[in-house]
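First, one chain by itself in structure tokens, the form predicted alone.
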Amino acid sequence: MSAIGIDDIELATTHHVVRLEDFAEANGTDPDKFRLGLGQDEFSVPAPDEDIVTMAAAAAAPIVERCGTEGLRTLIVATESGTDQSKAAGMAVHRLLGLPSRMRVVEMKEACYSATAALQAAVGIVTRSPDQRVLVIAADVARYELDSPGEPTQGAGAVAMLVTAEPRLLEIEPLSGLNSADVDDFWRPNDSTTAIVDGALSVTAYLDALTGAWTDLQEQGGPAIDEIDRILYHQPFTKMAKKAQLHLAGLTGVELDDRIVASPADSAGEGPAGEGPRDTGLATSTLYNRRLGNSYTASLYAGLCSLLDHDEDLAGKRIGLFSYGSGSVGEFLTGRVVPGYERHGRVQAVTEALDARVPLSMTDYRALHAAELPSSEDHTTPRVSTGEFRFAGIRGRARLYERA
């Protein structure tokens, strides 16, 4: 049978930033509480003419042009931030990027762990149909209350993924872990702009599921420890991924490498670089998320994305994945690394697009968080975002999109 698996991958997140120093300095706090308490030190906020699809349009473009769309019978889009409660985002997605007419196209939410449903849908479709090729699509904005304990790990992002067989970047294998049970530890209600958060208890879940799904992966027959070279985790924040690492290194008994930041001059006390710990790659999986902020269903795969743009040695390599969502469902995959993988790295163009956003004032960002779009007004949305993909306004409780 075909190795099956992502072909390409891209990343795209918003036009403006926050800084959380910027941030820590107009709510009085030390900015430490969120550089090393949550381990972030920026977050992405969305432009009044952003939203979930115009990152998602964002992120998959250049792997359509790339790539064509021969083949291309599949769009999936997973998001907890969806824009209808019945039309799936991808739809407006399709038509922007002129996709073609014969095709499915749906949305999956389970809160941040949609993406892996997703992706394990597009192997599956590709496993009956090594000609057919499947975009999925992760794309999210986490918000929360003004002046709640959630509201620095706030953020936006999406990341796209062609699905194909002999894939150039990552072998899905056929094993995982499962693992699922009731949990009220985050959730929006229909009726509400932001997310509910019972922080502790998300914290919990998240490492229950953790140990569900690995316990499940090993009875399986599935890859031990020593056999993964390197472990990529949901990060609501990249300290959790920390945490998840902890948990795991608990749970095999094997010590893992468990900083999160690539500079040992910026560790202030997590250990320096060197002998001890097997490093399994957490300080360069969590780059790029330190600066997005959570972008929920994109969060894991930002995370795939900094690794293969920062790990010069993954060939041939085995990554374990584990996706989280709140409520909660738990899976680890895994998956090789192809050989070649370097020369489809992406490192020089996320930067830029991450150093290019606006930063907002506090009393910007605030304003614009403040502000609500009630569908049953006509709206014209200004034009303040630099970007292809925009969001224009609604019209007869429609939403409206374009493309310069």
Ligand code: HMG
Second form
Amino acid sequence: MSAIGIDDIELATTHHVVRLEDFAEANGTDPDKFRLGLGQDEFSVPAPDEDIVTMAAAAAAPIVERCGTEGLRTLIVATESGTDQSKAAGMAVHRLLGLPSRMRVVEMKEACYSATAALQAAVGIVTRSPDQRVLVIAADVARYELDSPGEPTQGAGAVAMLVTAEPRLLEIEPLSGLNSADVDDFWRPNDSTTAIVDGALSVTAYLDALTGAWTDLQEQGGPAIDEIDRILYHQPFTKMAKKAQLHLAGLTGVELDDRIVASPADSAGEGPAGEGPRDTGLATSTLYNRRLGNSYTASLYAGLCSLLDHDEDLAGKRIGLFSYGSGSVGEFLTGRVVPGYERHGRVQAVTEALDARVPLSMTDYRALHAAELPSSEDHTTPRVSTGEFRFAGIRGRARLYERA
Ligand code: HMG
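Now show me the form predicted together with this ligand; what you just gave was the form predicted alone.
Entire complex below, previous chain first.
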């Protein structure tokens, strides 16, 4: 049976950014609370003419341009920031990208976890029909109430992945560890634009899911800790990945390097690399996320982009990925990096896109956060973003999108 996995991957984010330094100053908080306490420097914020559809299209467009549409018969968009209760956000993405009509398009939901369900569904489709390719896009906007503890962990982003046979980046291995439990740690009722969260419970629910998924992986005969070279975690804030790394070290009895970098410019990390603890790429995998904020479904895969773009020694290495979605589902899966995976120029392109975001003043950020666009009235959104795809407004209660 041929190897199946991720053949190409791309990350996209928003027009605006909030710098946590500015946020700390406005709130009278010590900036180290965010930089060190949460492991975050910035968070992406969509302009009024951006949403998950524009980010999803922006992430997938370069893949479609590079790889074409031959054999592409499925598009799955994973999101918890759905734009409609009925119509999949992927329908607009499908049109914006000019994808073939002979395709199935569907949306998947289970908090931050569903991109992993989408990836596994894609692997299943390609296993049955190796001549087919599946486009999986994780896209989300993380929104908490103003002045709530979750507010500095907001963010936005999209990651698009092409799943094929004989992939060029990451071969997904068949075994994975699973864990589900009905927990009210974080959710968003249908009539709310912000999430409701029990912060302390969410952290323990995440770690409990890690215990369950890791234990299941071992019971299934999956790789032991010393057979996994790099480990990625869902990153609602990068300090959570550090907590997860310490938790896994406790579960396995193996000392794992739990340093996360102090800032994107300081890739040396919080202190000198110590002898002893195994470096599993934790710091390297957090470089993009500490600038994006939480991108929910996209977060784990933004971590994968960061690792692939910054670690030059991954060929043939096994990566463990822990996916978590509140509510809650955890899955610990593994994959092998394909030799020749090098992604020349990606760091520069992603860094330029992150640097190009336009910082919001605290006044403008709070006004944008509070602005509720009624879906019941026709309106045209102001032209703010400069990307290729725009949310143009609402006509007859339908959302309109444009490609420049
Ligand atoms: P908080 O009020 O910031 O908590 O809320 P805190 O006061 O305990 O501070 C956080 C850390 O900063 C602590 O370190 C402090 O010591 C440290 P820790 O004990 O965690 O190691 N600190 C400082 N460090 C240096 N200098 C200072 C300083 N001051 C304090 N001056 C909380 C934190 C996570 C609860 C909040 O941000 C929140 O509610 N976030 C949203 C929920 C969340 O992200 N949960 C994570 C797990 S659930 C998940 O991942 C799923 C999710 O992505 C959703 C989905 O699945 O769809 C959220």
